[in-house]
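Encoded as structure tokens, the following chain is the form predicted on its own, with no partner shown.
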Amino acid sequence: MVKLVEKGPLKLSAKLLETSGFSLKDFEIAIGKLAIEEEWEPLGPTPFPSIASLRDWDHILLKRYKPLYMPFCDLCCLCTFGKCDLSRDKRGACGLNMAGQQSRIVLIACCIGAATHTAHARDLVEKLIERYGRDHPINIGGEYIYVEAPITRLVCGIKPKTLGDLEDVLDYCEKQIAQLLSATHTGQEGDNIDFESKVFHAGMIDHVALEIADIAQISALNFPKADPEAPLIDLGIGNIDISKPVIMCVGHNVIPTTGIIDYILDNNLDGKIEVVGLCCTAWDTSRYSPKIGKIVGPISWQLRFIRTGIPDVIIVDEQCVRTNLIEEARKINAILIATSDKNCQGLPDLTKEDANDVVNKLLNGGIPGALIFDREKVGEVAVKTAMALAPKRFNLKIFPIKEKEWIVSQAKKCKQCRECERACPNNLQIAFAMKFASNGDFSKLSNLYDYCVGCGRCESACPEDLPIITLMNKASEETIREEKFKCRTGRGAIRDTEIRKVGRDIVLGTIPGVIAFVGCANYANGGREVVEMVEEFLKRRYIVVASGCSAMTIGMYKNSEGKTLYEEYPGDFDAGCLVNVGSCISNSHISGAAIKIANIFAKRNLRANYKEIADYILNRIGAVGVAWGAMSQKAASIASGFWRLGVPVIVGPHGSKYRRMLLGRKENKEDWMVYDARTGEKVYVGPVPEHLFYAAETKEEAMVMIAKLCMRANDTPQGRAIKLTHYVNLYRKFYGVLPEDLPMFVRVEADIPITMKDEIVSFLKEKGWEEKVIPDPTLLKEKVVKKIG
């Protein structure tokens, strides 16, 4: 088979061209792109799909997983008609009803997320091309990776080989996002299911952009290349040597930080300065330089860390950066340098000024910070400024001038109005802790440290302007000093060889599932819950994958032997292993792994063959995403990319504030009918997986749901018995009885776990259970081998 790939541009020039009919002198012909044929898979039905190309697949999913809306507000205020009341089936001036409005808001959120990732990818690719050239090869795993860009192959139908090839893919992403966003304008889409279909499209585009961004930086910046033994690195504030100058980097775009590390290495300053990171820039810094880059913690640690007074210079790039860090930097006499045109922080653009002049301006206090777009200049200015500033700030580090008497005096100002508690998303008992602190007992204040998500809303609400987070920090000083952990830096993609090894067991169900803990750190009850869930499923020999801030949280707790889960479990993509793929954009390797199972193990064609691959994943691959602290629009778009592939996502208690779920109705038998691809008959397979988007209120509820959502229609009896063992075991552990819906998941007697057989058989008889057929399942009528009739 052949494929068409675009190459170019091509230029032809000549001094003279003569034919019998005409002559040309000193001419040049430029051809933008050349099409060259190359052997590959046959082209599938949906290359570069438009916003409606996969609509039929989306409608199949949305017929089964119906949107449930929980609107914050009954009004729409997006146009000059003013406030339109959409309650009780009313329609607005444009004709839109509440379901349409709610799904429109979800689409806007996902467009924001997809646009953010796409813009990030564009910035990365352009800067890397500028530095390494358009012909720099894509290499994310050497001999271990043949399917280097599974999502791009699946969606676009092309196989990128160089950085330059990635630009064409981003062109497509940007066009699709513009189309999707235009659909939210007044007088465009009106049907909520078609809005939801576009939400899925935004998510799919988001995953393409994620993949482009990460394969570009892995290839050009020499990050770990699909390495299960990626280095163990330092995590936690306690690992920072505060006697040295400290540069703090926060955001998602690692390019400016690479300038800092290169400057340090080029000037033999390694070991003389600390470079620490928060959020995804931290992961990618450690992937660029495991020796120099240290991780402070997840996104929520921004205020907490700055209030320690430790950072001398704060570098902000893009995404998830707290927007008032310039004020926070001023409070501790630190310098802030902004590096992204998406996040200028009101600072003067000093990109074209001499680096030494910029440093002098910053040190002399003339300006609180600077905006610098040049990578090398960011490195030089940040390092020189930090080294000059650190000796003057040393006494400010670790809680500037704050003695315990100061905590008492501040706590005594608390009027016990509890405005802070009403503002706190986790309802922390701050006023209660302040009362104890005013009497010199800081234990209650310290106990809040693990549960605070660092949003700062308590301080904004406090009528006394108390620095509540700083007080928590001071009360938890000993805890902070002991924050010394080890975690495995992001390994990148899953090897093709690993897929070959485990693909069969995943599809048959004998590996009970692949669980991905991803997303932000907006935890309702602290990060320990994430660690407890991860450990539970590692012990049960699921494959556990992690990324972003969740991957950091997993490394922030130790067992009785003083080891983190990263030190305790191997990093292979295999049963009972813990795989850290990297930053948020590395989520593409998780969806990519599911796609590669269909391609490498099951030999399904990948190229522009989205519906068949998604149908395969939905019915055969027991994968579940868990975004326990999901917070942002990016988290929404990442989740929607998984939904279109048929991978369910569970969010934690705060996730219900997305105000829309995708829930199956297990009691509706018709919703769970599939085609048997061998006979064409429609067969009931039970509610597998039961939901696409589900919010759990407790970690116990989540763990039971995770085990349940890993069941798939294609499970063999042996695989289903293993999955049922975990589901029943967890359900009984937390609820004390057998699950009422158990008969829906037992198809034949061989599905029943041997160790529970007598009890379950008796239970099934009571419920009037009947044996069911195990089909070769598909939701796509065109995939039936023997046609009906």
The other form holds:
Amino acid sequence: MVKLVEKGPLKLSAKLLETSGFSLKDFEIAIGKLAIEEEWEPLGPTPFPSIASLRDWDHILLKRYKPLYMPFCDLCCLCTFGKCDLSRDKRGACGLNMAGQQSRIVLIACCIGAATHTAHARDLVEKLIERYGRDHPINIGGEYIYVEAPITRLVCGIKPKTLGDLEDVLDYCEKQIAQLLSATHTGQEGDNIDFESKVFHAGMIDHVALEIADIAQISALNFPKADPEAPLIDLGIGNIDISKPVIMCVGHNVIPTTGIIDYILDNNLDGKIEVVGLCCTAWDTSRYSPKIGKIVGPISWQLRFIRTGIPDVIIVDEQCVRTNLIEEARKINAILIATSDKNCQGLPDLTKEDANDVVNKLLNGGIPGALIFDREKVGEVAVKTAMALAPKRFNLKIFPIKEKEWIVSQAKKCKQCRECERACPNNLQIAFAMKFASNGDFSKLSNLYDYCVGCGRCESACPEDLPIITLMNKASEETIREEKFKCRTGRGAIRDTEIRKVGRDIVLGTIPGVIAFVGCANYANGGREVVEMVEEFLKRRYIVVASGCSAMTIGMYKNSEGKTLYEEYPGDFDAGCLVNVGSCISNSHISGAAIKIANIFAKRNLRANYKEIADYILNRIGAVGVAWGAMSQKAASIASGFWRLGVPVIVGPHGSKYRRMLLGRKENKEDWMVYDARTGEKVYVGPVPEHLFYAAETKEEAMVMIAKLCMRANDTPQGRAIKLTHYVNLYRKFYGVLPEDLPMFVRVEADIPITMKDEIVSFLKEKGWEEKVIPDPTLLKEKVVKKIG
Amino acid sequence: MAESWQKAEVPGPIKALLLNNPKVVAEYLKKANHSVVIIGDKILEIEKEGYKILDLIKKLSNKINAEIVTSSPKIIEEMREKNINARIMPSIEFIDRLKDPNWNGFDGKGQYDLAIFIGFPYYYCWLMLSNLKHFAYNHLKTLSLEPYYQPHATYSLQNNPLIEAWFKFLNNVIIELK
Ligand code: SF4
Ligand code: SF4
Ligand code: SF4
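Output block for the form predicted in complex with its partner chain, input the form predicted on its own:
Okay, now the whole complex, with that chain kicking things off.
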């Protein structure tokens, strides 16, 4: 039924306001948006929540999962009162202490992340509306998807139908980010837990923006629509035909690259030119055109790929792009075209000039590159420039200098000062490798290739200006040529039908968990660790989901039959399957899937009903995020959106540099009490899930923790037994013994995995284990059916 | 003045006391009443190069009666072979407990007064130490035995990336513990 709400004075019953528990002020925001609204579900208590509307829920979470701060340094230097020494118990001139300052830093990071995604979404929605109109329908999966925007429904309480509707949601996100950022000003928020609550809010807003961005581009650009059989595409430098002109696209916003693809198709140039991408633009290019768009690799391949000399033209859009690509392009005589107002790279704006004139200017070397905002013009200029330039650059490709003797001559210049190592985040033994290389042994240098994250800090620090990355490349030439893989492009959302099929098993625990490998490629020990983890959990028949650079890393290793995991495992959202949702903004389909389980399987209302759904997910859905190489502020805000929903996130060692963990203390019994929704009684459920945010030191530690964090208070004995099988099994595989904390996770005898029954029963006896009650768990008093006295 | 191994790691006003005499290290070790050694997985890279570093750590912990904690499966395995009961706990979880003045330690004898770090990625170690420096300074001192200067520890060795020299230094510490 469609209800027309008149614009102007809003008629709302006092009862609705009272029961929903939000202020009139909150609701005013929504008036404009509800002009035509379908009555699809009763409106929940928190439509368009303000920065403190969900504070009570955050405080419940933060009481259990307490922040652990690991400051980079003793100081705050954010205002002219400072620098202030906040070490130990000191306070700054504004009164802030170290915990306050560290939580403020996390909030600033998450605001940057949320702002970046929101601005990205805004740009996409505006440009797509320009081309397709405000009334272009949202369609991300045809008849397979009824719940098209679960996060927006949950947070905002509206159901977007057209591109135009998305603009309204972005208005809300922008307002929230401004509010959150203002809280970080000197002399505003000071309490670390309230800062953390705002961090959660930033994360929630981030997920709304992610969803808006991805559903806009899926709908308008006709990306795969929730398709488990999204095409397999080429990944890796070895797949690039270097006899053709090569355009490299890097960043996150696919719009300029669609201009290139369209130009190629309109001018029958398909097959005559290579369009290759890095980072999320690569995923979205391949979602736009699986036939043309190839993937070089994750973001850490950026410098490495440029140094191969292969790209003729480099297109940069926004986010995670190296900020000195002008310099890098010049080193290989390539042309740089910047396309985003957020990232102008100091280039002249030639948007209004004739395309052929721009091409001439670029080819004549008068300018190092150009800034072009117009999608079509980017397409024409990039293609024409690449075609004209490629023949002249042919000798510069793979690799600019052909003889390996060159490595020797360069390595001989090395003074063994180790400045490179003192700059390298992974402390790689570069000087040692140089010593060997100077004697003609390149093995040590090429060994570094697997562990280097391509940051370039070594080169910057080297007093001899040695091109260390190029040397590593050259020493690994054979490896690079063999980088030929297949991966499945981003399928987008999870179908409602898939949710219906697996929802029950996930909630009961008989599918042991949903594990999402997401985020950047800042790995401490190379990408292989991600693949090993993914494979372990696929074999154990977890549902494995992937996105962004992690999803590329997963495709960069082959099994003994020469197949990647994408070729080996199906792309359905089901046990033992590997689902690539797509780029970073597609992470919204992962949180969206958790939300949809609560809605489609458990029939909980979504509409503006955040707390209930988050409580449901925390207690019932065994999902864990793993961001093994998380690097960016966006990764921080994405993680934060998961935390507020009750989904734990594990990061790799470098993730400790986010400087704040959210940890449970399993031995504190009072932290693990929930209400039994049936009786109102407080019941101990054990430490499930034990942490919300946690940096693992090793992949083994992470694997054990992943299995453990999949346990949830609501698991049925059958489900818990399956989850415990994996936890105990992995723990024993790595540590050789039963986990000490095992008794905390066994509630009743039926929880004990049947195959290890005798052993575990005697272990429990030894530890003085007692049977516990399995409640209908909730952390929300208001969800108790029977009134508490 | 001591400099961090990673040059960008500038700690602020409070920097670790630099210990470059094995005898002084031994004295600090002996002064503690309840110590714990926390070992990172990176130590295995050094073992691979032929330095029996885990043997040294075993001797050291024996002499000062310190417990060992790690989350590295390989280290657990090796310690088991050496008949040492090492505690298994992720380092981040352990830091969370070390910082709590009311935690009773693995042995139930109360919170530790000295935590000894060895074998971590440089940044991972400085971050853990930084937490303890700011939030556990009332009850806990930290000693980094890493081959690099760790500015957030209470006491740290100097930058000593030549493994041989570092290994010799640690050996001398053990000799001094007699
Ligand atoms: S914001 Fe506060 S703590 Fe930071 S420099 Fe200014 S006065 Fe000092
Ligand atoms: S580019 Fe590679 S080798 Fe150089 S500092 Fe970065 S990670 Fe280390
Ligand atoms: S910084 Fe340069 S000269 Fe010094 S060791 Fe490294 S490669 Fe050699």
